[in-house]
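This document opens with one chain alone, in C-alpha coordinates, the form predicted together with the ligand.
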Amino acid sequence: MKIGFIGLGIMGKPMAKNLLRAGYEVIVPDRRAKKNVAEVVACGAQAVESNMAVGRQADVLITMLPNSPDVKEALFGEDGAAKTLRAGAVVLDCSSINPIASREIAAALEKQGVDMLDCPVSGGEPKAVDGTLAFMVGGKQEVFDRCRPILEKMGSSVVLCGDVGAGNVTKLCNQTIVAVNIAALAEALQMGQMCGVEPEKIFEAIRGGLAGSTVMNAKAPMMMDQNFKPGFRIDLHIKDLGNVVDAAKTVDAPIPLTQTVLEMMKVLHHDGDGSCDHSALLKYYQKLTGETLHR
(Lines of atoms letter the chains of each structure in order from A and count residues from 1; the text may use other names and numbers.)
(Lines give C-alpha, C1' and ligand atoms only; values in the text may rest on other atoms or scores of the structure.)
Protein backbone atom coordinates (compact mmCIF):
# COMPACT_ATOMS: atom_id res chain seq x y z
CA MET A 1 0.00 0.00 0.00
CA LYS A 2 1.32 3.45 -0.95
CA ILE A 3 0.73 6.28 1.51
CA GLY A 4 1.07 9.88 0.33
CA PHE A 5 2.00 12.29 3.12
CA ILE A 6 1.59 16.08 2.78
CA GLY A 7 2.69 18.36 5.65
CA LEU A 8 6.07 17.35 7.03
CA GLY A 9 6.16 19.84 9.90
CA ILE A 10 6.71 19.34 13.63
CA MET A 11 4.06 16.62 13.74
CA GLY A 12 4.04 15.26 10.19
CA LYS A 13 7.74 14.41 10.00
CA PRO A 14 7.79 11.96 12.94
CA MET A 15 4.41 10.52 11.91
CA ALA A 16 5.72 9.77 8.41
CA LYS A 17 8.83 8.21 9.91
CA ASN A 18 6.70 5.86 12.02
CA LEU A 19 4.83 4.72 8.90
CA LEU A 20 8.15 4.00 7.19
CA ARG A 21 9.33 2.09 10.27
CA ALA A 22 6.14 0.01 10.06
CA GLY A 23 7.01 -0.96 6.48
CA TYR A 24 4.64 1.26 4.46
CA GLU A 25 5.76 2.89 1.22
CA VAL A 26 5.56 6.65 1.83
CA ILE A 27 5.52 9.32 -0.90
CA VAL A 28 6.08 12.99 -0.08
CA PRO A 29 6.15 16.24 -2.09
CA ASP A 30 9.57 17.89 -2.09
CA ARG A 31 8.50 21.54 -2.50
CA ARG A 32 8.27 22.61 1.17
CA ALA A 33 10.07 21.86 4.44
CA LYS A 34 13.03 20.60 2.39
CA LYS A 35 15.13 19.70 5.46
CA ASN A 36 12.33 17.49 6.79
CA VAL A 37 11.80 15.99 3.33
CA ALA A 38 15.49 15.04 3.22
CA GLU A 39 15.15 13.41 6.66
CA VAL A 40 12.19 11.22 5.71
CA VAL A 41 13.79 10.36 2.35
CA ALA A 42 16.85 9.19 4.31
CA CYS A 43 14.45 6.87 6.19
CA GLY A 44 13.13 5.42 2.93
CA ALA A 45 10.40 7.78 1.68
CA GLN A 46 10.10 8.61 -2.01
CA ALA A 47 10.09 12.33 -2.83
CA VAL A 48 8.14 13.55 -5.88
CA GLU A 49 7.89 16.99 -7.45
CA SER A 50 4.38 18.06 -6.38
CA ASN A 51 1.21 17.35 -4.39
CA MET A 52 -0.41 16.22 -7.65
CA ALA A 53 2.39 13.71 -8.17
CA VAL A 54 1.76 12.39 -4.63
CA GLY A 55 -1.96 12.04 -5.34
CA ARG A 56 -1.30 10.11 -8.54
CA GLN A 57 0.40 7.26 -6.64
CA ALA A 58 -1.38 7.26 -3.28
CA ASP A 59 -3.80 4.58 -2.11
CA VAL A 60 -4.11 6.55 1.12
CA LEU A 61 -3.30 10.27 1.37
CA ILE A 62 -2.46 11.73 4.78
CA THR A 63 -2.51 15.49 5.33
CA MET A 64 -1.02 17.13 8.45
CA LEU A 65 -1.34 20.86 7.81
CA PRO A 66 -1.94 23.95 9.97
CA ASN A 67 -5.57 24.93 9.26
CA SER A 68 -8.61 24.53 6.98
CA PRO A 69 -7.39 26.80 4.11
CA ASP A 70 -4.09 24.88 3.99
CA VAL A 71 -5.88 21.53 3.67
CA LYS A 72 -8.20 22.91 0.96
CA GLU A 73 -5.19 24.36 -0.90
CA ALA A 74 -3.16 21.13 -0.67
CA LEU A 75 -6.12 19.05 -1.93
CA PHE A 76 -7.96 21.32 -4.36
CA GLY A 77 -5.59 24.24 -5.12
CA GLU A 78 -3.46 24.73 -8.23
CA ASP A 79 -1.24 21.82 -7.20
CA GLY A 80 -4.06 19.94 -5.45
CA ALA A 81 -3.40 16.29 -4.66
CA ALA A 82 -7.12 15.43 -4.91
CA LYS A 83 -7.04 16.25 -8.62
CA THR A 84 -5.00 13.11 -9.28
CA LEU A 85 -6.38 10.76 -6.60
CA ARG A 86 -8.11 7.72 -8.07
CA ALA A 87 -11.61 6.59 -7.07
CA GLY A 88 -11.31 4.21 -4.12
CA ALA A 89 -8.45 6.13 -2.48
CA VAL A 90 -8.87 7.43 1.07
CA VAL A 91 -7.83 10.78 2.56
CA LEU A 92 -6.88 10.83 6.25
CA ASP A 93 -6.78 14.48 7.31
CA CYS A 94 -4.91 14.58 10.63
CA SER A 95 -4.82 18.40 10.77
CA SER A 96 -6.78 20.22 13.50
CA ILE A 97 -9.27 22.21 11.43
CA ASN A 98 -12.81 23.52 11.50
CA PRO A 99 -15.25 20.56 11.46
CA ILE A 100 -17.44 22.45 8.98
CA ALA A 101 -14.48 22.51 6.59
CA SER A 102 -13.93 18.77 7.20
CA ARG A 103 -17.49 18.09 6.06
CA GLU A 104 -17.07 20.32 2.98
CA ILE A 105 -13.82 18.60 2.03
CA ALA A 106 -15.32 15.12 2.53
CA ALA A 107 -18.33 16.03 0.36
CA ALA A 108 -16.07 17.30 -2.44
CA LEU A 109 -13.94 14.14 -2.29
CA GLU A 110 -17.00 11.89 -2.26
CA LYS A 111 -17.99 13.29 -5.68
CA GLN A 112 -14.87 11.66 -7.11
CA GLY A 113 -15.31 8.39 -5.20
CA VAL A 114 -12.74 9.18 -2.50
CA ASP A 115 -13.56 8.58 1.18
CA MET A 116 -12.24 10.76 3.99
CA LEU A 117 -11.72 10.48 7.73
CA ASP A 118 -10.98 13.56 9.79
CA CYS A 119 -8.54 12.30 12.39
CA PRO A 120 -6.87 15.10 14.37
CA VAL A 121 -4.52 14.15 17.18
CA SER A 122 -3.57 15.15 20.66
CA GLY A 123 -0.20 14.48 22.20
CA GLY A 124 2.21 16.92 20.58
CA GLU A 125 5.66 16.29 19.15
CA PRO A 126 6.95 13.82 21.81
CA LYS A 127 4.00 11.49 21.24
CA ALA A 128 4.26 11.92 17.48
CA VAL A 129 7.86 10.72 17.80
CA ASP A 130 6.96 7.80 20.12
CA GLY A 131 3.97 6.79 17.98
CA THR A 132 1.63 7.24 20.95
CA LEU A 133 -0.68 9.98 19.65
CA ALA A 134 -4.40 9.93 20.46
CA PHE A 135 -6.53 10.02 17.28
CA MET A 136 -10.09 11.42 17.37
CA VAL A 137 -11.76 10.17 14.22
CA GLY A 138 -14.83 11.11 12.19
CA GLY A 139 -16.16 9.13 9.22
CA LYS A 140 -17.77 5.91 8.08
CA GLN A 141 -17.26 2.81 10.25
CA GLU A 142 -16.16 0.74 7.26
CA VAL A 143 -13.49 3.28 6.23
CA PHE A 144 -12.38 3.56 9.86
CA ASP A 145 -12.00 -0.23 10.13
CA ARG A 146 -9.89 -0.28 6.96
CA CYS A 147 -7.62 2.60 8.01
CA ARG A 148 -7.32 1.89 11.71
CA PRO A 149 -4.12 -0.22 11.33
CA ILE A 150 -2.41 2.78 9.65
CA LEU A 151 -3.42 5.16 12.45
CA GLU A 152 -2.28 2.60 15.03
CA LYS A 153 1.26 2.84 13.64
CA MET A 154 1.27 6.50 14.70
CA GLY A 155 -0.89 6.43 17.82
CA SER A 156 -1.79 4.35 20.85
CA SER A 157 -5.43 5.49 21.04
CA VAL A 158 -7.72 5.56 17.99
CA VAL A 159 -11.40 6.35 18.68
CA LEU A 160 -14.18 6.72 16.10
CA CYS A 161 -16.28 9.60 17.47
CA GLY A 162 -19.02 9.74 14.79
CA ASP A 163 -19.51 10.83 11.18
CA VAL A 164 -17.11 13.07 9.25
CA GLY A 165 -16.39 16.21 11.31
CA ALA A 166 -16.78 14.39 14.64
CA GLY A 167 -13.01 14.02 14.97
CA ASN A 168 -12.49 17.76 14.73
CA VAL A 169 -15.47 18.54 16.98
CA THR A 170 -13.84 16.29 19.60
CA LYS A 171 -10.47 17.98 19.05
CA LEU A 172 -12.09 21.40 19.57
CA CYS A 173 -13.57 20.12 22.86
CA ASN A 174 -10.07 19.00 23.83
CA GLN A 175 -8.60 22.40 22.98
CA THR A 176 -11.26 24.27 24.98
CA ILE A 177 -10.72 22.07 28.04
CA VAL A 178 -6.93 22.44 27.85
CA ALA A 179 -7.03 26.23 27.32
CA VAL A 180 -9.47 26.91 30.15
CA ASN A 181 -7.54 24.56 32.44
CA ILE A 182 -4.25 26.33 31.78
CA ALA A 183 -5.85 29.72 32.38
CA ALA A 184 -7.41 28.51 35.66
CA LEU A 185 -4.06 27.10 36.78
CA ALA A 186 -2.21 30.34 35.99
CA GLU A 187 -4.88 32.46 37.69
CA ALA A 188 -4.88 30.32 40.84
CA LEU A 189 -1.09 30.03 41.24
CA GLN A 190 -0.65 33.78 40.73
CA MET A 191 -3.40 34.60 43.23
CA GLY A 192 -2.01 32.06 45.73
CA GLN A 193 1.49 33.52 45.55
CA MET A 194 0.12 37.07 45.94
CA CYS A 195 -1.76 35.88 49.04
CA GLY A 196 1.56 34.70 50.49
CA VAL A 197 1.70 30.95 49.80
CA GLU A 198 4.55 29.39 47.79
CA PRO A 199 3.26 28.11 44.40
CA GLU A 200 5.26 24.93 44.82
CA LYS A 201 3.40 24.16 48.06
CA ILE A 202 0.05 24.84 46.39
CA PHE A 203 0.99 22.45 43.56
CA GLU A 204 2.24 19.77 45.97
CA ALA A 205 -0.85 20.01 48.18
CA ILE A 206 -3.56 19.95 45.51
CA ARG A 207 -2.18 17.91 42.62
CA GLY A 208 -3.48 14.61 44.07
CA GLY A 209 -7.02 15.94 44.66
CA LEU A 210 -9.93 16.85 42.42
CA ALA A 211 -8.12 19.93 41.05
CA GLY A 212 -5.18 17.82 39.90
CA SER A 213 -4.85 17.18 36.15
CA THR A 214 -2.49 16.28 33.35
CA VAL A 215 -2.48 19.99 32.51
CA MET A 216 -1.44 20.85 36.08
CA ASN A 217 1.36 18.26 36.13
CA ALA A 218 2.74 19.41 32.77
CA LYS A 219 2.26 23.15 33.02
CA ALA A 220 2.67 24.14 36.71
CA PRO A 221 6.43 23.35 36.70
CA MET A 222 6.85 25.28 33.43
CA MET A 223 5.05 28.28 34.94
CA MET A 224 7.11 28.23 38.14
CA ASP A 225 10.31 28.00 36.05
CA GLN A 226 9.14 30.71 33.61
CA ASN A 227 9.89 28.14 30.90
CA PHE A 228 7.65 28.93 27.96
CA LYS A 229 9.51 26.96 25.29
CA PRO A 230 6.87 25.24 23.05
CA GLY A 231 5.28 22.58 23.25
CA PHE A 232 2.15 23.90 21.77
CA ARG A 233 2.32 27.50 20.61
CA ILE A 234 -0.15 30.20 21.68
CA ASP A 235 -0.70 31.04 17.98
CA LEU A 236 -1.83 27.47 17.16
CA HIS A 237 -4.16 27.54 20.16
CA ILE A 238 -5.63 30.85 18.95
CA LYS A 239 -6.30 29.10 15.61
CA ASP A 240 -8.08 26.22 17.42
CA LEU A 241 -10.17 28.47 19.70
CA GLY A 242 -11.11 30.56 16.64
CA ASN A 243 -12.43 27.32 15.12
CA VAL A 244 -14.35 26.62 18.36
CA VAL A 245 -16.00 30.06 18.03
CA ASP A 246 -16.93 29.38 14.38
CA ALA A 247 -18.30 25.91 15.13
CA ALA A 248 -20.24 27.09 18.22
CA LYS A 249 -21.82 29.92 16.20
CA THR A 250 -23.39 27.45 13.77
CA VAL A 251 -25.33 25.75 16.58
CA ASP A 252 -25.68 28.74 18.93
CA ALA A 253 -23.65 27.00 21.68
CA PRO A 254 -22.65 29.24 24.62
CA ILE A 255 -18.85 29.40 25.04
CA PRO A 256 -18.09 32.27 27.47
CA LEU A 257 -15.01 30.56 28.92
CA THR A 258 -13.49 29.84 25.49
CA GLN A 259 -14.15 33.44 24.38
CA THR A 260 -12.42 34.84 27.46
CA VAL A 261 -9.31 32.67 27.14
CA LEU A 262 -9.17 33.40 23.40
CA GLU A 263 -9.10 37.15 24.16
CA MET A 264 -6.32 36.59 26.72
CA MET A 265 -4.30 34.64 24.15
CA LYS A 266 -4.81 37.38 21.55
CA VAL A 267 -3.38 39.95 24.00
CA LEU A 268 -0.30 37.75 24.39
CA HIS A 269 -0.03 37.38 20.60
CA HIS A 270 -0.09 41.18 20.18
CA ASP A 271 2.61 41.47 22.86
CA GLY A 272 4.85 39.19 20.77
CA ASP A 273 4.32 36.00 22.80
CA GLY A 274 2.53 34.01 20.08
CA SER A 275 5.41 31.60 19.67
CA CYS A 276 5.54 30.80 23.40
CA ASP A 277 4.05 27.62 24.82
CA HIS A 278 0.39 28.01 25.83
CA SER A 279 1.52 27.83 29.49
CA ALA A 280 2.54 31.47 28.82
CA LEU A 281 -1.09 32.35 29.62
CA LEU A 282 0.55 32.99 32.99
CA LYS A 283 2.19 36.07 31.43
CA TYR A 284 -1.27 37.63 31.06
CA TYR A 285 -1.56 37.64 34.87
CA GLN A 286 2.06 38.61 35.42
CA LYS A 287 1.66 41.66 33.17
CA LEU A 288 -1.49 42.74 35.02
CA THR A 289 0.03 42.35 38.49
CA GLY A 290 3.69 43.17 37.82
CA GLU A 291 4.55 40.07 39.88
CA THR A 292 6.47 37.07 38.53
CA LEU A 293 5.57 33.54 39.62
CA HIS A 294 8.50 31.69 41.19
CA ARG A 295 9.31 28.33 42.72
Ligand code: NAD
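Having seen the form predicted together with the ligand, I'd like the form predicted alone now, please.
The next block holds one chain only.
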Protein backbone atom coordinates (compact mmCIF):
# COMPACT_ATOMS: atom_id res chain seq x y z
CA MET A 1 0.00 0.00 0.00
CA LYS A 2 1.27 3.46 -0.94
CA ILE A 3 0.53 6.28 1.48
CA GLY A 4 0.82 9.90 0.37
CA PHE A 5 1.61 12.36 3.16
CA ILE A 6 1.15 16.13 2.82
CA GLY A 7 2.16 18.27 5.79
CA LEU A 8 5.52 17.46 7.37
CA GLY A 9 5.40 19.93 10.23
CA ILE A 10 5.91 19.46 13.97
CA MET A 11 3.32 16.69 14.01
CA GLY A 12 3.37 15.38 10.46
CA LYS A 13 7.08 14.60 10.28
CA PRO A 14 7.14 12.10 13.16
CA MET A 15 3.82 10.63 12.04
CA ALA A 16 5.26 9.93 8.58
CA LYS A 17 8.37 8.42 10.17
CA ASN A 18 6.23 6.02 12.20
CA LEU A 19 4.47 4.85 9.03
CA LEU A 20 7.85 4.18 7.46
CA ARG A 21 8.96 2.21 10.52
CA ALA A 22 5.79 0.14 10.17
CA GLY A 23 6.81 -0.81 6.64
CA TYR A 24 4.49 1.39 4.61
CA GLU A 25 5.66 3.02 1.40
CA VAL A 26 5.32 6.77 1.97
CA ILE A 27 5.31 9.43 -0.75
CA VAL A 28 5.79 13.13 0.08
CA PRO A 29 5.84 16.32 -2.01
CA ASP A 30 9.23 18.02 -2.27
CA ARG A 31 7.84 21.54 -2.04
CA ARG A 32 8.06 23.15 1.40
CA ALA A 33 9.89 22.32 4.63
CA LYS A 34 12.86 21.01 2.63
CA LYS A 35 14.75 20.02 5.77
CA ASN A 36 11.82 17.91 7.00
CA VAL A 37 11.39 16.36 3.56
CA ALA A 38 15.06 15.39 3.52
CA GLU A 39 14.71 13.88 6.98
CA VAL A 40 11.79 11.61 6.06
CA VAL A 41 13.45 10.69 2.75
CA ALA A 42 16.49 9.62 4.74
CA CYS A 43 14.13 7.31 6.64
CA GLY A 44 12.88 5.76 3.40
CA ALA A 45 10.17 8.04 2.01
CA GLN A 46 9.94 8.85 -1.70
CA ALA A 47 9.90 12.54 -2.60
CA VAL A 48 8.00 13.64 -5.71
CA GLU A 49 7.71 17.02 -7.34
CA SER A 50 4.15 18.04 -6.41
CA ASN A 51 0.93 17.31 -4.55
CA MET A 52 -0.56 16.05 -7.79
CA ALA A 53 2.31 13.59 -8.13
CA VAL A 54 1.60 12.37 -4.60
CA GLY A 55 -2.08 11.89 -5.41
CA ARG A 56 -1.26 10.00 -8.58
CA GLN A 57 0.50 7.25 -6.61
CA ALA A 58 -1.43 7.20 -3.34
CA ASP A 59 -3.83 4.50 -2.27
CA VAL A 60 -4.32 6.48 0.94
CA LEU A 61 -3.56 10.20 1.23
CA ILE A 62 -2.90 11.72 4.65
CA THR A 63 -3.06 15.47 5.17
CA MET A 64 -1.72 17.13 8.34
CA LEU A 65 -2.09 20.87 7.81
CA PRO A 66 -2.83 23.99 9.90
CA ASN A 67 -6.39 24.90 8.91
CA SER A 68 -9.31 24.41 6.52
CA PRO A 69 -7.98 26.63 3.69
CA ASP A 70 -4.66 24.75 3.73
CA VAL A 71 -6.39 21.39 3.37
CA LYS A 72 -8.63 22.66 0.57
CA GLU A 73 -5.64 24.13 -1.25
CA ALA A 74 -3.61 20.92 -0.91
CA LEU A 75 -6.50 18.87 -2.30
CA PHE A 76 -8.28 21.14 -4.76
CA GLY A 77 -5.89 24.01 -5.54
CA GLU A 78 -3.79 24.49 -8.65
CA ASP A 79 -1.53 21.63 -7.54
CA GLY A 80 -4.33 19.75 -5.79
CA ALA A 81 -3.68 16.11 -4.97
CA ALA A 82 -7.37 15.28 -5.37
CA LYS A 83 -7.08 15.98 -9.11
CA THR A 84 -5.03 12.81 -9.56
CA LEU A 85 -6.48 10.53 -6.87
CA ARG A 86 -7.99 7.34 -8.25
CA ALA A 87 -11.55 6.26 -7.48
CA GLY A 88 -11.37 3.99 -4.45
CA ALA A 89 -8.59 5.96 -2.77
CA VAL A 90 -9.10 7.30 0.75
CA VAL A 91 -8.16 10.67 2.25
CA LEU A 92 -7.33 10.73 5.95
CA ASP A 93 -7.36 14.35 7.03
CA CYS A 94 -5.54 14.52 10.36
CA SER A 95 -5.71 18.32 10.45
CA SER A 96 -7.74 20.09 13.13
CA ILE A 97 -10.26 22.09 11.11
CA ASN A 98 -13.86 23.30 11.17
CA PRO A 99 -16.27 20.33 11.02
CA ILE A 100 -18.30 22.12 8.35
CA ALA A 101 -15.20 22.27 6.16
CA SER A 102 -14.61 18.55 6.74
CA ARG A 103 -18.09 17.78 5.44
CA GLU A 104 -17.58 20.05 2.42
CA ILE A 105 -14.27 18.38 1.55
CA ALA A 106 -15.74 14.89 1.97
CA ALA A 107 -18.69 15.75 -0.29
CA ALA A 108 -16.35 17.04 -3.02
CA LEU A 109 -14.17 13.93 -2.82
CA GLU A 110 -17.17 11.62 -2.89
CA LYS A 111 -18.12 12.97 -6.33
CA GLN A 112 -14.95 11.42 -7.72
CA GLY A 113 -15.30 8.15 -5.85
CA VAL A 114 -12.87 8.98 -3.03
CA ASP A 115 -13.80 8.37 0.61
CA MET A 116 -12.60 10.52 3.49
CA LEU A 117 -12.18 10.24 7.23
CA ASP A 118 -11.61 13.34 9.32
CA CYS A 119 -9.24 12.08 12.01
CA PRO A 120 -7.64 14.92 14.00
CA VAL A 121 -5.21 14.00 16.74
CA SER A 122 -4.35 14.90 20.30
CA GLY A 123 -1.10 14.39 22.16
CA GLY A 124 1.27 16.97 20.74
CA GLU A 125 4.76 16.39 19.41
CA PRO A 126 5.91 13.92 22.12
CA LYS A 127 3.08 11.49 21.35
CA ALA A 128 3.50 12.02 17.61
CA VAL A 129 7.13 10.97 18.03
CA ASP A 130 6.44 7.85 20.08
CA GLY A 131 3.35 6.85 18.10
CA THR A 132 0.82 7.17 20.93
CA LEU A 133 -1.46 9.88 19.53
CA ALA A 134 -5.20 9.82 20.16
CA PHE A 135 -7.23 9.83 16.93
CA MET A 136 -10.80 11.14 16.91
CA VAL A 137 -12.39 9.89 13.70
CA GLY A 138 -15.44 10.74 11.64
CA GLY A 139 -16.64 8.77 8.60
CA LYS A 140 -18.12 5.52 7.36
CA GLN A 141 -17.64 2.41 9.49
CA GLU A 142 -16.33 0.34 6.58
CA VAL A 143 -13.75 2.98 5.62
CA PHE A 144 -12.71 3.30 9.27
CA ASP A 145 -12.27 -0.47 9.55
CA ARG A 146 -10.08 -0.48 6.44
CA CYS A 147 -7.87 2.40 7.57
CA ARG A 148 -7.68 1.73 11.28
CA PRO A 149 -4.45 -0.32 11.01
CA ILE A 150 -2.74 2.70 9.43
CA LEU A 151 -3.88 5.03 12.21
CA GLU A 152 -2.82 2.52 14.84
CA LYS A 153 0.75 2.77 13.59
CA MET A 154 0.70 6.43 14.65
CA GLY A 155 -1.55 6.31 17.71
CA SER A 156 -2.54 4.25 20.70
CA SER A 157 -6.19 5.35 20.73
CA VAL A 158 -8.31 5.30 17.56
CA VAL A 159 -12.03 5.95 18.10
CA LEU A 160 -14.79 6.35 15.49
CA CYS A 161 -16.99 9.16 16.85
CA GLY A 162 -19.65 9.31 14.12
CA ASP A 163 -20.08 10.44 10.54
CA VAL A 164 -17.68 12.78 8.71
CA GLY A 165 -17.18 15.90 10.82
CA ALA A 166 -17.60 14.06 14.13
CA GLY A 167 -13.84 13.71 14.47
CA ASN A 168 -13.32 17.44 14.34
CA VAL A 169 -16.28 18.14 16.64
CA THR A 170 -14.63 15.83 19.16
CA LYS A 171 -11.26 17.53 18.62
CA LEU A 172 -12.86 20.91 19.33
CA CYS A 173 -14.14 19.49 22.63
CA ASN A 174 -10.64 18.25 23.34
CA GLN A 175 -9.09 21.64 22.59
CA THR A 176 -11.54 23.39 24.87
CA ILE A 177 -10.69 21.06 27.74
CA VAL A 178 -6.94 21.37 27.13
CA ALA A 179 -7.02 25.17 26.90
CA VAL A 180 -9.07 25.67 30.05
CA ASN A 181 -6.96 23.08 31.89
CA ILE A 182 -3.70 24.83 30.98
CA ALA A 183 -5.09 28.21 32.00
CA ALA A 184 -6.30 26.84 35.35
CA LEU A 185 -2.93 25.19 35.96
CA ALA A 186 -1.05 28.42 35.27
CA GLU A 187 -3.43 30.40 37.47
CA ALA A 188 -3.11 27.96 40.36
CA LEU A 189 0.69 27.63 40.26
CA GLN A 190 1.13 31.39 40.06
CA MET A 191 -1.23 31.97 42.99
CA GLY A 192 0.42 29.21 45.04
CA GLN A 193 3.89 30.68 44.55
CA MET A 194 2.64 34.15 45.47
CA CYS A 195 1.20 32.63 48.66
CA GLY A 196 4.63 31.29 49.54
CA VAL A 197 4.49 27.63 48.45
CA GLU A 198 6.99 26.25 45.94
CA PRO A 199 5.26 25.38 42.63
CA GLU A 200 7.16 22.09 42.42
CA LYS A 201 5.73 21.04 45.81
CA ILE A 202 2.23 21.98 44.67
CA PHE A 203 2.70 19.90 41.52
CA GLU A 204 4.12 16.95 43.45
CA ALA A 205 1.32 17.03 46.01
CA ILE A 206 -1.71 17.29 43.71
CA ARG A 207 -0.65 15.42 40.58
CA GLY A 208 -1.79 12.07 41.99
CA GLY A 209 -5.18 13.37 43.13
CA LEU A 210 -8.36 14.43 41.37
CA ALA A 211 -6.70 17.55 39.93
CA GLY A 212 -3.98 15.48 38.27
CA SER A 213 -4.09 15.18 34.48
CA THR A 214 -2.02 14.50 31.40
CA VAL A 215 -2.05 18.24 30.79
CA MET A 216 -0.62 18.92 34.25
CA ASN A 217 2.12 16.31 33.87
CA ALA A 218 3.16 17.71 30.50
CA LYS A 219 2.82 21.44 31.11
CA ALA A 220 3.66 22.09 34.77
CA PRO A 221 7.39 21.24 34.32
CA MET A 222 7.52 23.46 31.22
CA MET A 223 5.97 26.34 33.14
CA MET A 224 8.35 25.98 36.09
CA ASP A 225 11.32 25.85 33.69
CA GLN A 226 10.04 28.78 31.61
CA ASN A 227 10.36 26.41 28.64
CA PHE A 228 7.88 27.45 25.99
CA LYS A 229 9.38 25.62 23.02
CA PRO A 230 6.33 24.74 20.93
CA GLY A 231 4.82 21.32 20.98
CA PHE A 232 1.55 23.06 20.12
CA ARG A 233 1.69 26.77 19.39
CA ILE A 234 -0.53 29.45 20.90
CA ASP A 235 -1.49 30.61 17.40
CA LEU A 236 -2.72 27.13 16.45
CA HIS A 237 -4.76 26.93 19.63
CA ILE A 238 -6.27 30.32 18.82
CA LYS A 239 -7.31 28.85 15.47
CA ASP A 240 -8.88 25.83 17.16
CA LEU A 241 -10.77 27.88 19.74
CA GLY A 242 -11.99 30.14 16.94
CA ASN A 243 -13.45 27.01 15.34
CA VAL A 244 -15.02 26.12 18.70
CA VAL A 245 -16.69 29.54 18.75
CA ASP A 246 -18.01 29.06 15.20
CA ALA A 247 -19.34 25.57 15.96
CA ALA A 248 -20.95 26.70 19.22
CA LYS A 249 -22.75 29.56 17.45
CA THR A 250 -24.44 27.15 15.05
CA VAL A 251 -26.12 25.29 17.92
CA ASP A 252 -26.31 28.17 20.44
CA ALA A 253 -24.03 26.38 22.93
CA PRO A 254 -22.73 28.48 25.84
CA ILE A 255 -18.91 28.56 26.02
CA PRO A 256 -17.90 31.28 28.52
CA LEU A 257 -14.71 29.51 29.67
CA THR A 258 -13.55 28.94 26.11
CA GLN A 259 -14.20 32.56 25.22
CA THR A 260 -12.18 33.76 28.21
CA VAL A 261 -9.14 31.60 27.45
CA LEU A 262 -9.33 32.58 23.77
CA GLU A 263 -9.07 36.24 24.75
CA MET A 264 -6.08 35.44 26.98
CA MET A 265 -4.36 33.71 24.08
CA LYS A 266 -5.07 36.67 21.80
CA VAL A 267 -3.30 38.94 24.30
CA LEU A 268 -0.27 36.65 24.14
CA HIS A 269 -0.37 36.69 20.34
CA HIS A 270 -0.35 40.50 20.34
CA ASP A 271 2.57 40.42 22.79
CA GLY A 272 4.56 38.40 20.25
CA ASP A 273 4.18 35.01 21.95
CA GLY A 274 1.98 33.34 19.34
CA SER A 275 4.71 30.92 18.30
CA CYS A 276 5.25 29.75 21.89
CA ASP A 277 3.81 26.52 23.28
CA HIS A 278 0.32 26.91 24.74
CA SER A 279 1.87 26.41 28.19
CA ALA A 280 2.88 30.06 27.69
CA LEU A 281 -0.59 30.93 28.99
CA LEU A 282 1.47 31.29 32.16
CA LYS A 283 2.92 34.49 30.66
CA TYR A 284 -0.53 36.08 30.87
CA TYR A 285 -0.42 35.73 34.66
CA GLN A 286 3.24 36.70 34.90
CA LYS A 287 2.45 39.87 32.99
CA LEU A 288 -0.36 40.72 35.42
CA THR A 289 1.63 39.95 38.57
CA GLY A 290 5.16 40.89 37.54
CA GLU A 291 6.33 37.64 39.15
CA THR A 292 8.06 34.79 37.30
CA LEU A 293 7.17 31.21 38.15
CA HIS A 294 10.13 29.01 39.11
CA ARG A 295 10.98 25.67 40.65
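Superpose the two forms; the largest set of C-alphas matching within 1.5 Å is the rigid core. This one's a predicted model, so the numbers in the text were calculated from it and none came from an experiment. Numbering follows the first chain given and starts at 1.
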- prompt: Two rigid parts between these two forms; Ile202 and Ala107 together?
  reply: no
- line: How far the smaller rigid part rotates between these two forms, stated in whole degrees, is 10
- request: Give the C-alpha shift of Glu198 between these two forms, in Å, after superposing the two forms on their rigid core.
  value: 4.5
